[in-house]
Every structure is written in structure tokens, then in C-alpha cells.
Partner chain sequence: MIHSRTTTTIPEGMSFMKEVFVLGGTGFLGYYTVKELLRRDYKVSTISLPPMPAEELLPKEVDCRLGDINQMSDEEVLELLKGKYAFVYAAGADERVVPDAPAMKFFYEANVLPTQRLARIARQAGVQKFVLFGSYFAHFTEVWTDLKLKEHNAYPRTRLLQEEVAYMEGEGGMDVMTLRLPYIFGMMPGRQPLWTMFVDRVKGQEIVPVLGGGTAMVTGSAGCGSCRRGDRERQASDGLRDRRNQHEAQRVSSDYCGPARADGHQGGRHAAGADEAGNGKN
Amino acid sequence: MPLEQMKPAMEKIDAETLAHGKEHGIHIADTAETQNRDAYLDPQDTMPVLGYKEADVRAEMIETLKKCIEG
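What would the structure be for this chain alone in the form predicted on its own?
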């Protein structure tokens, strides 16, 4: 769907969330703008530059979850 059709609904979600005293880390309407710009990188392009591999990400996610559970 075009952004022009989606954005009012996204702004409504942000307003309803705020009305409940909450806030998204990144507003939903802003997320829609970002997605519309196709502003995402291919991980295969950035992984060599940042020095990580797919297996590293999975292992770190598991390690992070273990730490959260241990609390």
C-alpha cells in the first residue's frame, strides 16, 4: 500500500499509544517513513565491514537471552 494510505493509520496508533501514557521507541509513523524509503542495508554488505558473521549474531542473541533469564 502507498505510504499516503498507511500513514494516517500509523499516526493514529502513535496517538492511541500516547493517550495510554506510553510511547514506542520509534514512532510507528516514522517507521513507515523509513520503510517507504527502503532505507535498509543488506547485511551481506555490512557484515565484512563490521567484522561479524551470521553465526555470531545467533550466538549473541542466545547469550543475551540467557543473561536476561538469569537476571
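Please read all numbers here as calculations on a predicted model, not as lab measurements. Each form is matched to the other, and the largest set of C-alpha atoms that superpose within 1.5 Å is called the rigid core. Numbering follows the first chain given and starts at 1. First, how it differs from the form predicted in complex with its partner chain.
- If you fit the rigid core between these two forms, you'll see the Cα of residue 30 move by less than 2 angstroms.
- After superposing the rigid core, the Cα of residue 60 is displaced by 2 Å or more between these two forms.
- Once the rigid core is overlaid between these two forms, residue 47 counts among the residues whose Cα shifts by 2 Å or more.
Please supply the corresponding structure for the form predicted in complex with its partner chain (the preceding block corresponds to the form predicted on its own).
Keep in mind that what follows is only the chain, not its partners or any molecules around it.
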């Protein structure tokens, strides 16, 4: 969904949150801005230095989400 369509609702959430005396560490409207971009990282920047290995992230995600649903 385009950011322009969603951001006004996000700004409203921020205003309501503040009205209740709370504040997000990253405002929801700014979160939307970041979620509209590719926050990708190149593993090769650090893999050779820190020596970690590849793993099946997709499988781990599925198992994690299953656990979230099943409790």
C-alpha cells in the first residue's frame, strides 16, 4: 500500500498516544517511513570478520511464527 495512504493514520496514532501521556521510541509515522524502504544489509560486510555461518532464516521464521500461533 502506498505510504501516502497510510501515513495520516499513523500520525493520528502518534497524536493519540501522546494524548495519553505515552510516546513510541520510534514514532509510528516515522516507522512507516522506514517500512517503506529496503532496510537490507549485506551479510558479507561482517561474515568474514565475525566468522558466522549461513543458516536457514526462512525455516526459522516459519517455526517461530508457528510457535507464536500455537502458544
